[in-house]
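As structure tokens, one chain now follows by itself in the form predicted on its own.
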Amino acid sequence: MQVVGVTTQQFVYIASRERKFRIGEILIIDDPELHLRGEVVETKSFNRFLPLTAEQSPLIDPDVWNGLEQVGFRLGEETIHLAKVRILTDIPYPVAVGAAVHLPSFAEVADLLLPCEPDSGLVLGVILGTEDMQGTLPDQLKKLAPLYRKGEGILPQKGVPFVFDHKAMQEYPHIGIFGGSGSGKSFGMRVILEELMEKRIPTLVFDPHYEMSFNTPFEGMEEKTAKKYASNTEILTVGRETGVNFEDLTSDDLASLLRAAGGNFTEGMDNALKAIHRPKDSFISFSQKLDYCIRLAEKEEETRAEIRKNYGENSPFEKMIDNMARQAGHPSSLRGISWRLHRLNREGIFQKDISAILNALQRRRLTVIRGPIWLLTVFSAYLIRKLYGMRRDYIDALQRGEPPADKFPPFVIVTDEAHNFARKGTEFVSPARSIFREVAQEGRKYGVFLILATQRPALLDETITAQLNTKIIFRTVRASDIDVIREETDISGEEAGRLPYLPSGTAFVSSAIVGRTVSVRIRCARTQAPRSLNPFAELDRDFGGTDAELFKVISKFLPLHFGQITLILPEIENALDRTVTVDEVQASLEALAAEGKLEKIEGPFGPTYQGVNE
């Protein structure tokens, strides 16, 4: 290998005979009064049987063309490989051309791979293009990353690991993950969460798939792994194990999550309800006095009625209820709050509190929040500015050197589907985007930091992608995505053009962190979301073998005339464990004849059924 053509200080290009090159690889040049590392960025391979035209290759100018045969390659005679190559140092003049170039040992670019040592570290994947490098690779670094590909199961791991020096997050903060359907992307995010786990970082994950749970080993891996992230692990279901005490909720903070139950939020709305609200309210307090406000405008005087009766004339809660009710205004706007608020009544939202997650996090666990979608937004809202307030008034007592508030660790937030959490634009405004941008913003100040990943980059809020230091990006096969990652990464033109035919659990991650794009394998998980049924295979257990089972049952009376379906229907409901009617039986007499199974032979009394060749 050696360089040929015009060099500058950025590229060169490379030419081999013998040996392909790898996009991503690293490559040694022996310059001799430089001897510097580049990175490759293009390659083109060139043979006998191709066209051999300056004006055909686009990667090749003229001058790498004529460098080419000045150094001895017989071009039409011979294949030749050719990269161009990105010099990663600055450099205080151009390389020179024809010096050597060799593959280099890990020792020679340790610096540039591996930022930090593993146990201080993310350990996410294997970088690609260093598969050469196995070898020289001290015995500790070997057997990090194992992969999986499909149909192979675990295979050893092979190339320099991929470890994430999250520390620096504390300067380049927050993690963007994107990707389509089945690229990897769900599975890239889960070895992330076990590696939190590992390094016991407290986290928070918003889970509307119901998939962050690790209790099931992924095949071929120890049973004992998956018990340890069990156990590290707290899986709470908004409404049933977390909610929120209405107690603790100011004006503000009710008003937030009436807005997000759905709908226009009025100004009318937000106006009624502060006249209203009181601290310290319950639910059932605050219920009764926007009901009593509400009747009062329809129904006055059976409503008067109702409160003299409960708390006698002319008293005082007759005095505030009338009070308010001038306040609120319109009834439509008090309507509008109530059924917002009994639509979250019935989501249990209000019959818990946060203190199993406060708990959690305390205690360096990774924290599950499950729900629907439209649920975790509206609690999502409420959560992390509680989280984060409690944080940040930590931390701010701390520098004013006063007496700090409750003690309350740095935290990650992590969330899938992360355009429906923080959706740009005005037509829909989720709850949860303006703290999720207060977050993206100002969080690393305060220790709380965020990984987002969604299927739709082009959808997730302008501002928070933005602050996306690190990008992990999967296979995407939308423009209007592979537009927005080509705006806020360093990827290249050709990486851009690649980025739909990724395989599977291959990710480009483009972070200031990393200082430069890099291919990445993600290593194979540990554990996997507990397996879900597939849906053909459930429809034949679970829909299609009524008639398989009656048909069982049915062949004990064959032949069977039409007659005497009724005779028999008892036994076949006893056999069944169910109730089972004529018409039932008929049918699937019909479509077991129709399939082969049984013949029909028609009689002037109506049809009978035998097994076939009776």
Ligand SMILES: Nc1ncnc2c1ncn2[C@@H]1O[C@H](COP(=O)(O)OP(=O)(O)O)[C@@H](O)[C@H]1O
Contents of the next structure:
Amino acid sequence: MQVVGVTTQQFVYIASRERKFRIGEILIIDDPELHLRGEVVETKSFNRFLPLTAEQSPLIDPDVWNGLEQVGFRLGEETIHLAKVRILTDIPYPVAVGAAVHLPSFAEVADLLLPCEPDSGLVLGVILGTEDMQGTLPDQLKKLAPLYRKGEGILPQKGVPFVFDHKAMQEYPHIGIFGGSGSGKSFGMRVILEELMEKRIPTLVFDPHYEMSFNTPFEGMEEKTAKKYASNTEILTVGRETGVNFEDLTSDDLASLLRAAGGNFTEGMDNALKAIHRPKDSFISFSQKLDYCIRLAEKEEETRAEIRKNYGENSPFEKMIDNMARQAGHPSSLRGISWRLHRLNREGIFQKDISAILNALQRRRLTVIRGPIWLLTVFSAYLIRKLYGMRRDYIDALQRGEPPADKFPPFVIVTDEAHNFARKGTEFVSPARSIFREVAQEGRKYGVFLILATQRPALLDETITAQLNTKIIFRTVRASDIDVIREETDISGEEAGRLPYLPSGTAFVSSAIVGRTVSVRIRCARTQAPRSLNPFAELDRDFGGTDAELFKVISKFLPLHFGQITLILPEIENALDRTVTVDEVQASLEALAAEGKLEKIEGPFGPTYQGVNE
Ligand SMILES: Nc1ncnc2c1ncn2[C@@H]1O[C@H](COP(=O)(O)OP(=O)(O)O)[C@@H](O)[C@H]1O
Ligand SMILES: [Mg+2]
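Okay, that was the form predicted on its own. Show me the form predicted together with the named molecule next.
In what comes next, the whole complex appears, and the chain from above leads the way.
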């Protein structure tokens, strides 16, 4: 390998007869005075059978051409592998054409590739282009990141592990995970969460896909690791184990909850809500006031009589309701509030509080919040505001030298489908957007960090996107998303061109912490989402048996005349544990006959079914 051309102080061309170059790999240029390292950014191979002309290959400019000939390459006569290499250090003078180049041992590039010891960072995968260094890796780095390939299973690590120095997030906070469907986001997120658990970092995960549980080991991985992770995880469903404490809600909180409950939440509703809601209202007190106001507008006489019966003549309560009803405006606004309120209430959201979440985070656990996405986006707005507030109060008190009221740990917030939590634009304002923005901009000060995954980076709020100092970019096909990625990262045009073709699980990591874009193969996860049964297998297991079950029941009544079905119906219903009609039984008998399991004999009064060997 030799230097064959120099364009600027930053780039050189290196050619080889034997070795194909890989994008991302690091090469060492043997310059007697400078210890020069460069990264391959483009590659090209020329076959000797292909006549070579300058016009055909933009990679080659005339200088490189001359350089190649100068050091003895015979253009058009032999195979030549060529790499464009970006020099990684500032150099005082250009590199000489002809200088020899070698592949580094790990020690020669450790400072570039390994920012910290693996046990003080997150081991996320393997740096692509470093495969040849596996041999020179120290033993303790050799088996940290086994890989996975569908069809082949778990493969040994090959290359330098990619260790993310998460402690540097204090300076460069927040991570974005971008990629199209099936590109490896969820798998990658699982790997990150496993690593966060290894470090016992309190983490709050919003899990709209019900996929983030850790008790099932990945095939071929250790059972005990999954056990350890599972015992570190708290899974809570909104409306079942966690929810909103109604008494805590401000009118604005409640408005944003109702807004997210669906439909068009009008300004009239917002006004009406503020007319009726008071601090410390319980769900009962609020819905009662609301209800009276609605009924007062619809059936005044009757409602007034009821209020007087319950509260007496001229009660302050009656005055209050009168006032509220007047301020609240049109009853349609009140009804709009009412159905939204009851929709949320039916989800159970007001029956629980967040104490289980506080408790889990205090104990440094991975806390997974599940629910339908619309409910999660609402709940997250409330929850994050609350938790972030607690953390901020704690730190602010410490900084002012006051004794803090409640101790609250730093924590990480993780969510998939982030564009639903914080969508850009004005036509639909996600309830959680403002709090996500606040954490994106100021969370660093308080030790609160975001990890946001989305398949639509183009739809994610720009203020937030701009604060994601590390971006992990998986396969992306959609042009508008690629445009955003190009604007928001330092990936090159060449790399952007490869985005649509990245295999699942391979990503570019563009990070202020890493300093340059690296291409990474995410390691094999140690756990997996509980296997959902293949729906076709489920059909056979849970639904396919109807005819077969029926066959068992009727076998003792064979031969069975069509007219006798009614007589044995109760017995069949008992055995199948459900109601059955005569038509259904006959259809099953027909199906069994068609399959050859029964014999059907036509007769003048309808068919008789009998066993095949009778
Ligand atoms: N790091 C990886 N190594 C090997 N295979 C992967 C990796 N990441 C993803 N895959 C494969 O791709 C599939 C889809 O990945 P997934 O994370 O579910 O995609 P997404 O969440 O982006 O839709 C996985 O089921 C797995 O088979
Ligand atoms: Mg996914």
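We call the rigid core the largest set of C-alpha positions that still match within 1.5 Å between the two forms. Everything quoted here is computed from the prediction, not taken from an experiment. Residue numbers count along the first chain shown, from 1.
Remark: with the core as the superposition reference, the CA shift of residue 211 between these two forms stays below 2 Å. Here residue 272 counts as shifted, since its C-alpha moves by at least 2 Å between these two forms after the core is aligned. With the core held fixed between these two forms, residue 355 has its Cα displaced by under 2 Å.
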